[in-house]
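Below sits a lone chain in structure tokens, taken as the form predicted alone.
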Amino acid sequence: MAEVMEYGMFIDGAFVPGDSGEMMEVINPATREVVARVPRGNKHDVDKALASARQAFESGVWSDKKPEERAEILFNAALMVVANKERLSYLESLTSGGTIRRTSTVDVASVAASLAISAALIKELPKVEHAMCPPWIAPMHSYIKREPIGVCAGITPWNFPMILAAYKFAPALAMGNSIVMKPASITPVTTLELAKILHDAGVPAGVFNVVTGPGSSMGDYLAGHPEVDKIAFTGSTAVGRRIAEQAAKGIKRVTLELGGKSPLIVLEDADLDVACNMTLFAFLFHSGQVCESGTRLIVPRKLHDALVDKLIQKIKKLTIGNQMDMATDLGPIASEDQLNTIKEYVRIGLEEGAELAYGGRVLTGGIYDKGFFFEPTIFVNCRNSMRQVREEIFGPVQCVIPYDDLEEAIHIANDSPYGLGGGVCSRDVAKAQKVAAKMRTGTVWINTWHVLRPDVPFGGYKESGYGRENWYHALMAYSEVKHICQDLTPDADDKIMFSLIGLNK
């Protein structure tokens, strides 16, 4: 067993102990072994981090830097993330259960790209935009500036700790804000590692802070704290609703990226091999623990049995096991709580009349007895009104719904409280795009899935949240707009606006 790593919180440019002196254990979900300990934070730690962030922001040590200066530091940080790829991917896989094959490629590259693209964009954004001066108005100069919001808070979940943190801190820092990050209590390690990298890259002390501890108490406190000007949250819709309520008391800026139950519509002309691989990738990537997983498979009735059979045959060939092994296709579920949630939804599905075509069991024997592993699961005979079809499970569970005509398929796809992701499988490019246009989701994939790029916006419709992360949309979300208007007429008697109440008599 490897030595257990010890971390402090990262506040004001240094790792520091928590106020209570208590520690939380971080485990490897494949073995249940303790791999790290971090402080169990409380409100005093949040106060300390926010005070540091506020002092740094007000000092101008970061917020007053030219965009080009901030860009240079963030680009340097991106290079340092790549240089630390092995350590970051190791720790991300070790604590979150994501396969090392994925974290060493997709996750590290996504963090670096978020930093690099945010850095590139702030150099391109106009520093000032000039308004028109209509001839019937007195000579005036109106111009528009974008300024940082102030102190931001980012609250992230346990499924993609690094990526979802970068989606928040990269644009926040690019626009000149300070930020306090609160990672999930079971996966805080890589966010703490990124804090050190950013500091070493040149981000001043206090600009980037990380507090660790229970989300139930610290998240609510952060969201309602008077020192927080903007909050960004990724997680469940239920918690997002509570975050929004807390933030509303202070009229804070909010970005919410919440739950999903994404539909995948297979058209009659689809290539069955493509449909099979697309479906499996959509609901099994990271063992189904992805907010925009494609977990409602809407398939033509005449293709139903053939596609389900093909899915089952492919599942049997997948390697499920130790996420630290490059040969592993699917790793463990991230926690025992989440494993129990998946088990409960399988029970609910069977109770409501859905049939198990495959899976539905906790895996046992060998390595499976040590960790949290669940078999890929396919429900058939599903109706869109069933709970396990409508509610987010966050596990490797697919619900297959047959349809008879395309309008019915689109109706089923849109009949959901969520609208985060969606997909279409078809060989007909034009038809697929028409269907995609009718889907009420923030992202639609055609013949692929899970392509989340830092150069395109990401977010949802309906109860999947509001606001967008990534690309210039994120930069806008971390800035205020200021209009400055200057009357150019020199004399009081010549200023037309003053004449509206007779001041130039």
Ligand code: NDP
Given for the second form:
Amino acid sequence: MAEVMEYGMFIDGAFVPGDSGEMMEVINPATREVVARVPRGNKHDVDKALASARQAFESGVWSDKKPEERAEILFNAALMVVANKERLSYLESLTSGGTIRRTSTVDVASVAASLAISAALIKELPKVEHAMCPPWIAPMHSYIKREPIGVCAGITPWNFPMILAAYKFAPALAMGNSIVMKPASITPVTTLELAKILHDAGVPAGVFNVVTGPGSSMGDYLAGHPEVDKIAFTGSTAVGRRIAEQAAKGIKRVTLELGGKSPLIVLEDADLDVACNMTLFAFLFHSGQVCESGTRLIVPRKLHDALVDKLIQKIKKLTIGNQMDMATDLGPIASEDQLNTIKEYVRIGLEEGAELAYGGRVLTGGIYDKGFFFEPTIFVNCRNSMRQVREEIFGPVQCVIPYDDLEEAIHIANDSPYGLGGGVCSRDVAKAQKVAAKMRTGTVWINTWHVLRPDVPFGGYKESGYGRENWYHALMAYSEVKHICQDLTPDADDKIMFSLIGLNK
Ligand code: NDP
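For comparison with the form predicted alone, please write out the form predicted in complex with the ligand.
Whole complex next, starting from this chain.
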């Protein structure tokens, strides 16, 4: 067995022990072996990290740097992320269960791209915008500039720990903010590794901090802390709602990226092979533990049986196993809690009258006995009102809903509390575009899925959250807008504004 790694929290430019001295264990979900230990933080650790972030912000050591200077350091960090690809992808896979095939390609590249694109954008963004003096009524110069918000908190989940952290810290740092990250307790390791990389790349002490510990106590305290000016959260809608309530009390800025139950509408003209692969990719990528997974398959009644048959035949060819093996298609479920959630939703589905066309069981025997593995699962004869169709399961579970006409299909797709992702499968470009336009979701994919790029915004409608991550939308979300106005007339009596209350008499 490999040596168990020990980390401190990253505060004020150094790894430090937690206040309590207690540690939390991080396991490999494929084997349940302990692979790392991190401090179980408490409120004192949060206070310390926020004090360090505030001090760094007020000092101007980062916030007052020219955008070009910050950009150079972030570009440097992007290169260092790529240089550390093997270590980062190994640790990401080991602790989160994401396949090494994915983490070593998509995840590392995405983190580097978030940094590089945020850096490139701050160089391009107009430093100031000037308002014209006429038509304003007097000689005045008005200009508008963007400033950092201050101290940000980034709270991240366990499904894509590095990518979702970078979606937050890259734009936050680019705009000159300081940030305190709180990764999920089961996957804190790569966020701590990134702290070291950012520090070595030249991000000054105190600007980027990582605290580790339970979300229910420490995360909650962080989100409600008066020293936090902006919170960015990805995770469950329940915790997102709580964070929004906390933020409302202090009128804090918030970005929330929450759950989803994304619909995939197959049109009658669809190529069945494309529809099959699109459906499988939509709900099985990362074993279904993706917020924008396509988990409601809305299919023409006359294609229903043929498509379900094809899905089942193809599922049988997939390799489910150890995420550290390049040949593995689907890795483990990230935790025992999540495995139990999936099991419970299968029970609910059967109780509500959905029919199990495939799967529905925890995998057992051989390697499966050591970790948390669940069969790809397909429910048919689903109605949109069923709980397992309305609620996020976060596992490899597909719910198939037949439809008779397209209006009905669009209605079913939009009849959801969520609005994160959606998809259309069709050979008819114009028709697919029309359906995409009617979907009430932040992203729509046509004949593909899971394309998230740092150069397009990502976020949800309805209970999937608010605000957008990525691209310049993210930079806007990590900055305040300031209007500076200077009256250019020198004499008190000529200043037209003062005359409004007769001061030029
Ligand atoms: P949570 O929303 O509970 O956790 C996400 C993050 O929030 C973690 O860092 C967690 O810390 C932290 N957290 C938990 N409670 C609080 C709180 N009161 N205040 C501040 N931070 C808090 O998700 P779970 O891990 O419990 O997963 C439950 C469900 O959430 C999943 O089944 C799935 O449906 C959904 N989910 C959605 C994700 C998405 O990408 N939108 C990602 C992950 C989950 P800690 O880990 O210490 O609890």
